[in-house]
Structures are given as structure tokens and as C-alpha cells.
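Next up is one chain by itself, shown in C-alpha cells, the form predicted on its own.
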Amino acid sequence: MTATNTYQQVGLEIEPLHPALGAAVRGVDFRQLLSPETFAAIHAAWMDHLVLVFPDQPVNNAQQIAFARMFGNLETHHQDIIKSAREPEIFRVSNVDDDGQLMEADHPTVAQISLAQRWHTDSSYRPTPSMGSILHGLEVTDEGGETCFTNMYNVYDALPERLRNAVGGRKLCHDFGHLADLAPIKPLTEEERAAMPPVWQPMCRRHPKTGRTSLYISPIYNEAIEGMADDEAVDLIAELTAFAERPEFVYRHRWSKDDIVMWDNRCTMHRVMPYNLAKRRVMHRATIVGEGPVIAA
């Protein structure tokens, strides 16, 4: 049976959005309990397209969490300024506080959220990084605020020999504390630093489901590479990042209210485009715990 027939059997319509990655999925309502067959079809589409967009999904937090839990356990963020006070599984990607008040553009929390304008992959600083993320757009901006995703399988496959040799067999340091070097965020507490010490991850990783190899970098957390001088490491990370953002690898998602977008952190990076911080932008993310440490390729 073809993939198209499998999707049609459970009423799903799959529309590719970019040659490299991304597909819109229609014919499902996350306010309802999904059948095992529908979940399996969604998972198959996720593996094929890396990023799935589900338009017009006016779910509440509990319904978003219930869908995300079908894939595995969920992370709770180690910072109280980020996670929801009501549902700790919700990571608040928002310039609006938990009481619904718009925060000033220079607020430390807004400064931290704005660092998502740099390329990264979620939770790469954990010993077991995230499997995937599911983001719900509750309040979206009219201009700016698009989310860009890049296919790190294709990036790895296209690396010139010089760069392939530079990353092969090496590890990269992923340090949550590096954020404080990039922006005037709220200083990390001793408890927060202890909760997330730096970890070293392989620069080339094998996907546990597809078996494919991808480049694994997360530039907002990276500045050191095993066996390299600091300046050489910074230059290589910058070069790899510039390579990964070439248009042939990137799908750029323009948000509509109540879009749900899910992506595979094991083979993509993403970033948000700048937007007017005087305008409300409220996004709620559920983050799926990874199935184990990164597998070196």
C-alpha cells in the first residue's frame, strides 16, 4: 500500500510545502481522541516530511499536551520564567506573561525568547535531547515572526569534503549558559546552572527511526568543538550555520492563528524571524523527551 493510500484510509490530506521538508496535514482534529491508525499515519508523515503543519486547530493546553504525549513523555523546562505556571509541560514562547500582560521589549524574558531568532534545535543542551516539538500559535503577528526550518539530513549530504572532514568524528559543546553571553537575559540561578551543565554531543548523528545521518549543531548553545582552538571552533560553527540556511534546505512557515506545527529535533534546526515586540505573540510548545542519548554517525 502506498503512503498516499495509507493517509487516505484515515482521512488525511498531505500537501508538501517545500522540496526539502514540510507538509500541511488536513483531516484531523486534535480536540478528539486519535485512533491508533490515524496516529500511525501522522507519525509516518512526520518521518517523511520532518515538519508537519496542522492548520485550524483551536485546542486548549490539555488537548495539545494529550496529542504530544502520544509520542512519548514531555519535558518540563528548568526555568520558571519560561514554563507555564498552570501546565508545566507548556513552554511559553511568548512576549506576554502568564497573566496575559504584554512584557516590555527590554524585559529579560523577552530578551531570552528573542534568542530564538538564531538557529538552534530544542534541548540540545540536555544529555538526552528532545525528540520533537509541537507548537501552537495562539496569537500570531501580521508581519514577521515566521519560523524557518532547515533539513539537516540534506545539509549533511551536501557538505563539501572539507567541511565533512572537519565535523567527522568530532563532538560539539552544547551549553545552555551560553545564552547569557548572547543577550541580557535574566541571570541564571545556581540551581538552573546545576540543572543544565554543558554536554558534548556528536556533530554527526544517526536518526534512531530512519537511520539517516544529519549534521547536529545548535548555534545558540555552541562555541566549542572537541580538538579545536576556540577561534577555529567559532569560525567553523558560523560557516556550518551559513551553509545550513541556504534556501534549498529551508521551509519558511508563515503563521496563522491556531496553526499547530510539529518538527523533528533529531534532523532539523529552526529559527524565528524578527517581529515587532510591541505586538503580542503567544505560542505554546510541548516538547517530547528523546528516546536516548544522541547516536553518533
The other form holds:
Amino acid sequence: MTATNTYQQVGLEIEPLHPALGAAVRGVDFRQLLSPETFAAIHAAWMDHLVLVFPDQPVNNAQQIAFARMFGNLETHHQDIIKSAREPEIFRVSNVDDDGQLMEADHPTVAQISLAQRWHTDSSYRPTPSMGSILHGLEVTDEGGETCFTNMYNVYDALPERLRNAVGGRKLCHDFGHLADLAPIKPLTEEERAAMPPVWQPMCRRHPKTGRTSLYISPIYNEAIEGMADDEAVDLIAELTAFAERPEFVYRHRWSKDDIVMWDNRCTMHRVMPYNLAKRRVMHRATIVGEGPVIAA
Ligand code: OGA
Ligand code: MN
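Could you output the structure for the form predicted in complex with N-oxalylglycine (OGA), given that the previous block was the form predicted on its own?
Next comes the full complex, this chain leading.
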């Protein structure tokens, strides 16, 4: 049976959005619990397309969390500032505080969320990084604020031999604390630092479900490569990032209110395009814990 038939059987309509990755999915309502068949079809579409866009999903936090929990346990953030005070499984990716007030552009939390304008993959600094993230657009911007996603399987496959050799068998350091070198974020407490010591992850990883190999970098957390001089490592990370952002690998998502977008953190990177910080932007994220440590390819 073809995948299309399987999707049709559970009433899903799948529309690819870019040749490399991304598909819109219609015919599901996350305000209701999904049947196991519908969940399986969504999971299959996710593995095929890496990024799924579900338009018109006006869910509350509990409904978003219930959908995310079907995939696995959920992360709670190790800093208080990003975490919702009321629902710890919700990350507030927002320039509006928990009480609904727009924050100043130079607020440390805004500085931190603005670092998402650089390419990264979520929680790569954890010993077991996230499987995937599910982001709900509650207040979206008219201009800027699009989220870009890149297919890191395709990036790996297309690497010229020189770069493929440079990353093969190598480990890269992922350090949450590096954010403090990039922007005036709220200084990390001793506890926050101790909770997230730097971790070394393979630069080429095997996806536990698809078996495919992808390049695994998360440049906002990276500056050191095992066995490589510091300046050489920084140059290589920059070169790999520039390669990965070529348009043939990238889907750019323009948000509508109540879109839900979910991405696979094991084989994609993402970033948000700049937007006017005087305008409200409120996104709620549920973050699925990975099924285990990164598998080296
Ligand atoms: C995230 C993230 C980008 C955005 O939620 O992990 O990087 O578009 N967000 O807000
Ligand atoms: Mn992110």
C-alpha cells in the first residue's frame, strides 16, 4: 500500500512545501485525542518530510502538550526565564512576558530568544538532545519572523569530499554557556551552569528511525572540535553552516496565527528571520526528549 493511501485512510492530506523538506498536513484537529492510526500516519509523514506544518490549530497549552506527549517525554527548560510559570513543559519563545507585557528590545530574555536568529538545533547541549519540537504560533508578525529549516541529511549527502573528510569521525562541543559569549543574556546561575555542562557529540549522526546519516552541528552552541585547533574549528563550523543554508536545502515558513509547526531536531537545523521587536510575537513550544544519546554514523 502506498503512503498516500495510508494518509487518505485516516483523512490526512499532505502537501509538500519545498523539494528538500516541509509538508502541510490537513485533516486533523489537535483539540481532540488522535487515534493510534492517525498518530502513526503523522509520524510516517514526519519521517518523510522532517518538518510538518498544521494550519488552523487553535489549541490550548494542555492540548499541545497532549499531542507532543504521544511522541515521548517532554523537556522542561533548565532556566526559569524561558519556561512558562504555569506550565513547565511550555517554552515561551516570545518577546512578551508571562503576564502578557511586551518586553523591551534590550531585555536579556529578548536577547536570548533573538539568538534563535542563528542556525541551531534544539537542546543539542543536552547529553540526550531533543527528538523534535512542536511550535504553536499564537501571535505572529506580518513582516519578518519566518522560520527557516534546513535538511541536514541532504547537506551531509552533498558535502564535498574535503568537508566530508573533515567531519568524519569527529566530535563537536555543544555548550549552552556559549550563548553568554554571543549576546547579553541573563548571566547563568551556578546551578544553571552545573545543570548543563558542555557535551561532545558526533558531527555525523545516524537517525534512530530512518537510519539515514546527517551532519550534526548547532552553531550557536559550538566553537570547539575534538583534535582541532580553535581557529580551525571556528572556520570549519562557519563553512559548514554557510554550506547548510544554501537555498536548495532550506524551507522558509511564513507563519499564520494558529499554525503548529513540528520539526525533527535529529536531522534539521532552524533559525528565525529578524523581525521588528516592537511588535508582539508569541510562540509556545513543546520539546520532545530524544529516545537516547546521539548515535554516531
Ligand atoms: C525554537 C526556535 C524559532 C522561532 O522555538 O526553538 O528556535 O521561529 N524558534 O521562534
Ligand atoms: Mn530553536
